[in-house]
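Consider the single chain below, provided in C-alpha cells and representing the form predicted on its own.
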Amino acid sequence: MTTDWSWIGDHTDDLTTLTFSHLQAAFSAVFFGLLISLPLAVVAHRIRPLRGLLLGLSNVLFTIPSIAVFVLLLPVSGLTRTTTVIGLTIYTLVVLLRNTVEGLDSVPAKTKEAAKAMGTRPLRALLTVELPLALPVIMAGVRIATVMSISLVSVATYIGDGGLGQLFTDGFQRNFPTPVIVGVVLTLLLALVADALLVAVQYVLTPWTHRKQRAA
C-alpha cells in the first residue's frame, strides 16, 4: 500500500462535495436535536418526576448502535440522508437534554424569584432570563453533540450516505490508503474547526460571563 497525494488534487471537487455533504448532515442533526431537547428540557425541569423518565429513555437511545438505528429506520424513510440525519438527531438527545436540564437547574433561585416579583410572566421569564443564563452549559452540549455527529456521520456509509466516511469505503476496497487518510484529516479538521465557532458564538453571546472573569 503506498500514499499517491497527487490524489488529492485529481479529486478536489469530489472531496469538497462530500466536506458539504458531512458538514449538512452533521448540523441538520444538532438542530433537530436542540428543537426537540429545548422544550423537553424546560419539562423535565418543571415536572420533577418526568425528569428521570426523559433522561433515561435519552439514556438508552444512545445504548444503541450507531449502525443498529440506521438499519432500523430504513423501513421507514429508506436509503436517504433522512435516515441519516435521524438516526444522528437520536445520539444527540442524550448530550442535549442532559445539558440543558442542567442549565436550567444552574440558574439561581433567588433570579427566577426577582423576575416573578417584577410581575415577568413564566414564558418571558423562561426565554429573557433562565435560557440566558443557562447558555454556558446548554453551549456546552452544543459543542459536544456537534463534535459527536460529525464523527458520526462516517457511520452512515454503510447505508449509501455517511459524507467523508465514502472515502474510508472507497480506500479499503481498494486496499487504497489515501482516502482513508483523507478522510479521517478532513473529518478531525471538521470537528476542531466547528468547536472553536462554538465556542465564539459562545463568547458572543455570553458577555455577561467574560466580565466576571475579568472582575476576578
Given for the second form:
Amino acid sequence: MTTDWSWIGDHTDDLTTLTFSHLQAAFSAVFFGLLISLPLAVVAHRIRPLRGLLLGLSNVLFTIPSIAVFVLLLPVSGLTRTTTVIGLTIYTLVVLLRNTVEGLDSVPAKTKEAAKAMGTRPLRALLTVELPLALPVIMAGVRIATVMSISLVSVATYIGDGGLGQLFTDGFQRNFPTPVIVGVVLTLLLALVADALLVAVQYVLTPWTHRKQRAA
Amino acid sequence: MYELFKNLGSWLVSGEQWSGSDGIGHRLAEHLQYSLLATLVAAAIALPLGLLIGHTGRGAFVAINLASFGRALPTVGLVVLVFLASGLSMWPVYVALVALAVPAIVTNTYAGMNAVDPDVRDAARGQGMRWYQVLFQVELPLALPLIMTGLRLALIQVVATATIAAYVSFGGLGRYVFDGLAQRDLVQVLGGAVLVAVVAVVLDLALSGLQRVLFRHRPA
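Same protein, the form predicted together with its partner chain this time rather than the form predicted on its own?
Below is the entire complex, every chain and molecule, led by the chain shown above.
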C-alpha cells in the first residue's frame, strides 16, 4: 500500500467540488426528510393507531440495504442526483419521524391544556407551543439524520454519484489508497462540523433551555 | 412495478434459485455467518468497554460521542481502505462490520449503566458488596434492557451492511444486489434486498423474544 500525499495538492479543485456536491446531497436529504416527517409525525402523534404503523414501516425501511434502495430507484429517476437524494431521504425518515413523534409526546399535557384554556386555536398551539417545546428532541433527530446522511452519501458512488464517495471507487479501481484516506477523513470532518453547527443552531433556537439555568 | 413484484415472486420460490453455491440457501448461510460473527466480535469488544466506562464513570465523553463517530464513518471507504491494505481476504468485511457495531453497543451499554439509580449503587456498596458484585449483581441486570437495545440495533445495521461483502468479491445476500446492478437485473436486486430485510427483521424479533424469555421474571 503506497500513499502519495502530493496527490492532495494536485487535486484541491476536485476535492472542493466533491465536498460541496457531498454536502448538497446530505442537506437536501435532511431538508426533504423534515418536510415529510413533520406533518406525518403530527398525524402519528394525534392518531394513535397510525403511530405504530408509521413507526413500524419506517423501521422496516431501515433494514433494507442502502445500495439496494439506490439501485431500485434507478427505473424511477435514473443515474441522477435525484436518485441519491430520494434514497438518502428515505433513511432520514426513520430517525426524524421517531424523534419528532417523541418530541411532541414530551410536551407536558398541562402546557397544552393551558394553551387551550387561553383560547389558542389548535394550529396556533401546534406551531407556537408544541413544536417549540418539542424542538430539543427534534433537533437531536436532525443531528443524527445529518451525520448519517453525510456518511451514507458515499454509497451512491455505486450509481455514479456519491460526492466524496467517488474517491473510494477511484482508489479501489486504481489500487491507490490516498484518495480513499482523504475521502474517509473529509467525511468524518464534515460530519463533525455539521453536528457542531447544529448544536449552535439549537442553542440559538431554544433560548429558554439555558436562560433558566442562569437565573438559578 | 406490478411486473417487478410478480417476477420477484417467481424468483423467490423457484427451486433452482435456492440450491447450489450461488443459491439463496448458501448465500443466506454466508450472510448469517458474516453478520453473527461480526456482531459477536463487536460485542466481545464493546460490552466490557461500555460496562467499564459505566461502572467507573471515566471516559463518559468517549462513550457518548462514539455513536456519533460510528454513524459518521463511511463504510464503503473503510472497506476499500482495508481491502487495499490487506488484499483479497475477509478482513475488509469484518473490520467494517465490527467498526459499525462497536459504537452502537458501547453507547447503549454506557447509557444503561448510567441510568442505574445512584442510590441503588450506594445501597449495594453499603451492604458490603465488592465492586464486581455491584457490577454483575446490581448494575448489569438493571442496565440489561438498554444493553439489549444496543445489541439489536447493532445487529440490524450489520445485517443490512453485510451486503458490502459482495463488493470485495465475497458472498452473502449482497451478491444478488451487486450482480443485479451489474446485469441491470432489478428482480435480482429486489430479491436480495427483500431477503436482507427479512433476515434483519427475523433476527431482531428473535433477540427480542430471547430477551422476553430470559427476563420474564422482571417487569420490562
